[in-house]
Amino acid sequence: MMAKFRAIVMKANDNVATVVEPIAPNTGVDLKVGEETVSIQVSEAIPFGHKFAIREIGEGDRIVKYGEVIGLATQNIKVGQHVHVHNLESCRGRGDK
């Protein structure tokens, strides 16, 4: 039987998946990672199209979606956590950085 993922992560050195369908706080889910299937458990509701944190990360660290840097952590995120705007600082196209 094939497996149903509800994230996906694209490259290897991402550091966060991206859900394809709402997941509600305290859900186990598997992803494929590179030929791996890693199940992680997710603390917070995901709402589609967000991402949440596959590894540790933290305050400062780059975040990685689809192998391109998309932000800086603006505090420390731990797996399975929601990662967006309130805890993401874009880096690109920015001027005053």
Given for the second form:
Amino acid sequence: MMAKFRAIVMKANDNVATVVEPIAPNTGVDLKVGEETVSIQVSEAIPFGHKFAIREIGEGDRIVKYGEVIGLATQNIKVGQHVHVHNLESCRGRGDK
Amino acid sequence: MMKFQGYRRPDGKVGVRNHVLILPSVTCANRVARGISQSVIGTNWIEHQHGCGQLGADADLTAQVLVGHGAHPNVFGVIVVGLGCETIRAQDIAANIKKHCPYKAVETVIIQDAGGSVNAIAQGVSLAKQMVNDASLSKRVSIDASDLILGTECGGSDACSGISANPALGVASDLLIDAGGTVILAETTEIIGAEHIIAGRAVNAQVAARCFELINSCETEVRKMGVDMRGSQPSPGNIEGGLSSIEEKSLGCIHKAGTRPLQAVIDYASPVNMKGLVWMDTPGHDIEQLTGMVAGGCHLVVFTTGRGTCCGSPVAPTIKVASNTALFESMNDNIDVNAGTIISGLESVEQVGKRIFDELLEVASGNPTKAEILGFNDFAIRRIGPTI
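Would you generate the structure of this protein in the form predicted in complex with the partner chain, following the form predicted on its own above?
Everything in the complex follows now, all chains and molecules, and the chain you saw is the first one.
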């Protein structure tokens, strides 16, 4: 039996968590990051399956999930903010650039 | 030894089904193929939009996919239906199937020779009745799991696919490879951003170089089109489900392939004749991918999904695994296994992986999948040239 968390962090160096239950704005969420349990205040509504930042991410910084780069931040992202296509830009498959 | 109950063919290959397949060589023969199949219980049929107006490598690939399905060890016998004037002729497809499997029952029906579609259907019905009767005499025998080729696929993914269903399928993939079997990883587009991980598992430098080549040529195509891939990869549904980029999708996708070494990289629809993990170069398009893996000889497919999908191959049983419990419940008539228990903390990835492995042995032994019960026969051939 695994412990139940409302959001999952895949690798300890990830800077985003994926929610497995929709989260309302201004909700405190516990997360397992590596071996540690950390608490984060989620500021925005996060739909099921979407991500929020668990660390400060600056504009142009790498966004990391599964311990790997999944894109770059197009603006500063604060801890607890929604991370999705509005502030994450894919680095690959970009014929438009 | 892990065993299942399957059909041992005269050439030593194994089948997990004993289909009598009605196969049009050209789109113009679809209606007749369907007419034959709908008149004879115990047959199934394929429809497609190709077989004429094709040239060179593109025509060859379509023919290879059709022959691969007819020659598939899950198929007892096949009736190839042609119109009579097409590029990809039914007689040639039938002869090629016979060349690969001399023991197999192979017949042809040509609509122009038969004197119209009604006569062609009547001719096909008569042949199909006999073939179903002959097929019914085949008996299942105990066969080692090492003979199985598993195709892996994810479609309609959400952000949970990479957390629950795909890692669980990865555990099942490892179990099959450890038992001596074969697993196909495909969907080249959906490896962009994760190719370094797969290449790092290649058995030699040549195989690793091929991984990077495939991804490079895929990205070159996207650059030529001058588009941001988002909207197709990830798809609008993927994005709604939480996936933000192709890298995120790919890093979740490759979990399906477990952790064992990558033995080879092969072309679309090429025969899979090696053991262990193999990467087949296919598009991300679900049905084209499914069709390519089955043409290559995969016996059954495990298909993970987070948004929901109902498709299934006409030849290889297609087992659906839900990444979340809400989907398992809402599309229960289409989904076979729930991996959402990982998300809700009820089971570990390893436990669900073992359940998927057990399910695939059951399905290989004859238990129908939901897609089979509902009669799905999805089929789409990759095109590499224009229609002329």
